[in-house]
Structures are given as C-alpha cells and as structure tokens.
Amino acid sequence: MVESLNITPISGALGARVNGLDLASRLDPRITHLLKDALLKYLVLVFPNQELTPKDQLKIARKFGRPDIYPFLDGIDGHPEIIEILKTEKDKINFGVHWHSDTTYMARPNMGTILYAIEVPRYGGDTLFANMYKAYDSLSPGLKSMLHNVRGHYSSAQKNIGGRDAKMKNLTGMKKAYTETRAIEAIHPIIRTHPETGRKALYVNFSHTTHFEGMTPEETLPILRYLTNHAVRPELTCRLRWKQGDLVIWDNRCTQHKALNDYQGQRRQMHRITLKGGRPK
C-alpha cells in the first residue's frame, strides 16, 4: 500500500521523503492510512516544502495521534501542545544534543514526535536518526538472552551526561528552565515490543537510562555504554539535512535521534509536537 505514495528512502537503515503532498490541504482518509503505514515501515518521514500555520501543524499531528503537553517547556501562545525550539546567533548550546528517544522517563512515553522547520541555518543543524529495531536485531543471541526481561530505570535528570544542563535556561525560547522542574522517573523494559508491528526494539539511551533493575548505576554503566554505542553505528542511522518548510515525524518507540550543534552564529527555529503514547511492554 505504501508504494502508491511518492516516497524516496533516505538511507538503507531508516527514513524516507514523501514528495508532492500538501499537508495544509484536506487529506483523504486513504492517504492518511497510507502515511501511517509508511511511518511504520520507514520510522521517519520527511514532508518537504510545507507552508503550515500552528493550526495546520496540530491538524496533521492529530492524523497520527493525540498531541501531548511537554512537561518542561511552555507552549507557544494559544497552542500549549506546540513548543518552540529556537537557537539564535548568540546561543552556544542546542536542544537535544545527545542521542535519545523522547520522554522515556515518562510512565507513558510519547509515541511520536513532529518537528517543523521554520528557519534553518545555511549549513549545519542536521538531525541524526537511528533504527532501534536493527540495533536489537544485530545483537548477539547471548546478549539478547541476557537482556530478556531486564527493566531499566529512566530519569529526566540523568547524570551520565551531567544531568539537566543548567545553561539550558539561557537558551532563547526555553521559557521554563529544566532545573526549575522536579525530575520525572519511570521503569520500562529495555527491550520493548512495538504495539503495532510486534517487532522488538532496543529501548535504552544514555540521556535518560540511569541503571538496570537489580543493578547499581556503576554495574550498569559498561553494559549501557556498549548498547548505546552499538545502537548508533553508522549503518543503523540516517542523517537529515533540514530545509525550510520541512515537516518531519518519527516513531519514538523504535528510533533515537540527535541534533547536531555545528552552526554557531546562525539561527535555527523549529516547532515541535509530541504525541501521547502507551506503556512500553
């Protein structure tokens, strides 16, 4: 069914561009169904050359799921579900610099994320994505057996990467400092089964996984470091070069992503919507 859309894969691992579709116009229910199938197949979908108002962005988000309220940042005026991610010419740090899946520290992590490019730098500011199905599939049988039924502890205040960056409150557009909000924590299986495809995916990341159940953080760290490095090997990833007007949606249940901070002295402005999810199993 997916083949009837004009889709161009970005890499062999994951990601595809959906060409020639105007998301601001009314989408036929059949097209919406095809797009959902495409997201399950490619994990990351890019829709180029879009001109979208905040209302349009929310309308699109509701085609894929239920928009959520991000716990740490205030939404834009009139649309609490949409947060602005803005790095100006003067800012030195960026949002999402470490590999992660969004909100794994929540009891019901977001099932997907939508990012719309309003302003992009002349160069740099790419986003990397990794396929967590392939990360799991490429583990050895012995390691898969060892990790079976292991649960991980996840926190929004993970200390492996220095905790929540106190400097984040100085990043333009960040209206609520991470350090002003109490940490959110949850426990999930480190190998999760996708609720729609039934496939297993590695579900650990260095940004939010603190330790494995029944183990200390010090005991967990060498295994966690191996798994997180393994998961982002180049052959398991794709690299997205943003263009103004790109709208991107990814399946947060089976991917990780990382925003590159290689565009100092330039602006990058995005709108982000996260979609409500269920409990990982």
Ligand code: SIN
Second form
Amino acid sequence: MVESLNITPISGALGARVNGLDLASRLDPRITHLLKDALLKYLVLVFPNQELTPKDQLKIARKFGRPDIYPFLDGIDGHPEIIEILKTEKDKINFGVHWHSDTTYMARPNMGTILYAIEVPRYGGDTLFANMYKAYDSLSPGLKSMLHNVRGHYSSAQKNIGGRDAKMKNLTGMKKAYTETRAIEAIHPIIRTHPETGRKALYVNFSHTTHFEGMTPEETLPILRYLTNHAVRPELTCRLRWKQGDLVIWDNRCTQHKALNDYQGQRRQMHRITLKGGRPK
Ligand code: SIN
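Having seen the form predicted alone, can you show the form predicted in complex with ligand SIN?
All chains and molecules follow, beginning with the one already shown.
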C-alpha cells in the first residue's frame, strides 16, 4: 500500500522523502492512511516544497494525532500549540542540540513532532535522527536481558547538559516566551514497546534520562553513556539537510534527534507542533 505513494528513503536506517504532495490541499483519507503507514515504516517523513500557514500545519498535525502544548515555551500568536524554534544571527546556542526524543520527562511524552522550515541557513542547521528500534535490536542478548524491566528517571533539568533552563535563557529570539520554570520529571521503561508496531525500542537519551531506578546517577552513567553512544552510531541514523518549505514529521516513540549548531551568524526559523502521546509501556 505504502508503495502507491512516491517515497524515496533517505538512508538505510530511517527517514524518507514523500514527493509530490501538497499538504495544504484537501488530502484524501486514503492518502492520510497511507502516510500513517509510511511513518510507522520509515519513522521520519519529509514533505518538500510546502507552503503552509500555521492553520494548515495544525490541520496536518490533526491528521496524525492531537496537538499538545509545549510546557516551556508559549505558542505563536493565536496558536498555543505551535512554538517557534528560532536561532537568530546573534545567538550562539540552539534549541535541541543534544540527542533526545521530545518530552520524555513527561508522564505521557509526545508521540510525534511536526516541524516546518520557514527560514533555513545557507548551510548547516541539519537535523540528525536515530532509529531506536535498530538501537535495541543491535544490542547483545546479554545486555538486552539485563535491561529488560529496568525503569529510568527522566527530567527536563538533566544536569549533565546544563538543564533546559540554562539552554533557553540564552536564545534571544525565544526567551520572551519562556514560561515554565519547574523541572518536569517522569519514570518510564528504558525499553519500550511501540503501541502500534509492537516492536521494542531503546528509550533512553542523554538529554533527559538522569538515572535508572534503584541506581545512583554515578552508577547509571557508564551504562547510559554506552547506550546513548551505541544508539547514534552512523549506520543507525539519517541526516536531514533542510530546505525552506520542508515539513517533517517524526515518531518520538522509536527515534531520537539532534539539531546541529554549525551555522553561527545565520538565522534558522521553524514552527513546531508536538502530538500528545500515551504512557510508555
Ligand atoms: C527539536 O528538538 O524539536 C528541534 C529540532 C530542530 O530544530 O531541528
């Protein structure tokens, strides 16, 4: 079925470009169904050459799930579910620079994210994605059984990377919208089963996982470091070179991503919608 869409994979690990669709026009429900299947298959879908208003982006988001409110930033005017990710020419740091899956610190982390490129740098500002099914599948049987039933603590203020507060304060274009000051924390299985595919995925990330239940952060760190490095081996990843007008949707339940910060002095502006998710199991 997915074959009837014009899809080109962008790496052997994950990610695909869906060509020739105008997402602002009315989509046949059959196409929406195929796109959902394609997302489960490729985990990251790129729709090039889109011309979308915020309302269009929300309409598309609602075909894939229920838009959520991001706790740390206010939305754009009139659309609380859409946040602007902006790095100006003056900013030195960027949003989402460390590998992570979105909002794993929430009790019900976001199942998916929809990012629309409004302005992109001439070069740089790519986003990397990693396939967390493959990260799990490629662990040894011994390590898999050791990690089976381990639960992790996840925090929005992960100390290893300075916490979300430290990062956001320095983004001049985004700071006015900064609202949430408390850390948000949750406990989840570190191997989760995808509710739709039934496949197991590694569910740790260096941005939010602080420690494993019953272990100290110091005891956890060497294992966490191993797992997070393992998960982002080049053959488990893809790299997205953004073009203005790209709309990308990814599945946070089985991927991680990282926004590169290699475009100093240039501007990058995106609109992001996250989709409500369930409790990881
Ligand atoms: C994010 O972490 O959601 C932002 C990714 C990006 O800006 O490429």
